[in-house]
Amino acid sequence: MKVGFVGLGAMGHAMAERLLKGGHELVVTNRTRAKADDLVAQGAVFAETPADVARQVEVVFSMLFDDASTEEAVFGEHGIATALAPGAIHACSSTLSLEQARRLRDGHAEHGQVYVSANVLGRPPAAKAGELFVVTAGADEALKRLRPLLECFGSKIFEVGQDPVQANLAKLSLNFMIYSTIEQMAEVFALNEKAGTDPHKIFEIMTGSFYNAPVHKNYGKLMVDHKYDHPGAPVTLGLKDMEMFLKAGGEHAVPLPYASVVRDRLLSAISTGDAERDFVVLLERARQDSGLK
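Please provide the structure of this chain alone, in the form predicted in complex with a further copy of the same chain.
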């Protein structure tokens, strides 16, 4: 199939490459053209704008930083929506607010285009290995057409519902589970440390017993090792996620007390100068509140 890809950051690039290796014709674009060079060397075509990509394909993926960049890439002057054929699909993998997801869904519908949310869980190396988890939602027919493409980079495809926005909420929810697990562990590590027990020991018990999910192992390890400085993702990104999750709660009138606690921790981390450190640094807020160090 002829497929487009807009946004070649670390994750987008890896996903695009998997599509190419899956035997699909690929048209890509990116603000910084150099990021596309190796894909072009492997046979991809570079287009100048999202519209130029969209014009040539049946399905266009996008993977961008946030609401604003997605808005521009879709509804801007040279945006996807200006050129995508009626009936063609835009599958967006960006982590978006529900409001933005609704705008995409409704805006594409006005153009007779099809919008699908295709959020991904995992980091770029998993994408490269074709082992992302894909959380997708949209019209049945579109999901069916999309599936072989999603399987290029995803080892599991979860279909959440027929409204694309459902996948966006699922994605925000799962991200909340990360931050919330970090806060949970932070309280435990801080208290045990203050009581004289090395948090590494507690981490070993957790992950050696019933708290042995990747969310515990990956973030817990960074926490007990105080590895805050080569961020997978910074505090500011965590805050962006939590603001979107809380906003989703607001729209549906659902109180989210844990999410508010996390938000406060992240704000405090920013105030303390840790904005650009890995978000596991919120352990330091729990430690500071406990008078540690």
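Numbering follows the first chain given and starts at 1. Note that the rigid core is defined as the largest set of C-alphas that superpose within 1.5 Å between two forms. Since this is a predicted model, take the numbers as computed values, not measurements. What changes on going to the form predicted alone:
- Put the two forms on the same core and the Cα of residue 270 is off by 2 Å or more between the two forms.
- For residue 281, the Cα coordinates differ by 2 angstroms or more between the two forms after the core has been superposed.
- Once both forms are overlaid on the rigid core, the distance between the two CA positions of residue 249 between the two forms is under 2 angstroms.
The structure above corresponds to the form predicted in complex with a further copy of the same chain; please provide the structure of the form predicted alone.
Excluded here are partners and other molecules; the one chain stands alone.
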């Protein structure tokens, strides 16, 4: 299949490369062209704008930082929606607000185009290995057409409904669980460290007993090893997600008190200069609160 990809950050690049290795023709674009050089060397075609990508393909993926960058890439002067053929699919993998997800759903419908949310769970190494979890929502026929593509970078695909916005809310909800689990681990590691127990030993007990899910094993290891400086996702990304999750709670009149705790912890990390470090740096805020150096 001829596929487009807009946005070649750490996640987008890995996903695009998996599509290329899956035997699909690939057309890509990115604001920083150099990030596409190795993909072009492997056979991808570089296009100057998202519109140039969209007019050449049956399906275009986007993986961008936030609502604003997605809005520009889709509905801007040279956006995807200006050139995507009627009936062609835009599959957005960005973590977006529910408002922006509705904007994409309705805006593409006005153009006679098909929109699907194809959110992913996992860090860039998982994307590179084709081991992401994919949470999708959209029309049945569109999801059926997309599945062979999603299987290039996803080890398991979950379909949550026919309204694309359902997948966006699911992704925000699951991200909240990641961040809140990190906060729990941060408090546990800091408390035990202050009592004289090496956090690595607590990590060994956790992951060798009941707490052996990927979020504990992967993020916990980064935390106890203090690996903050090569972020799979920075603190600023976590704050964006938590603010959108809290807003979703407001839209649906659902109190989310612990989400406010996590949001404030992320703000604290930003205020101390950790904005661009990996969000597992929340451990340092718990250590700081406990008086540890």
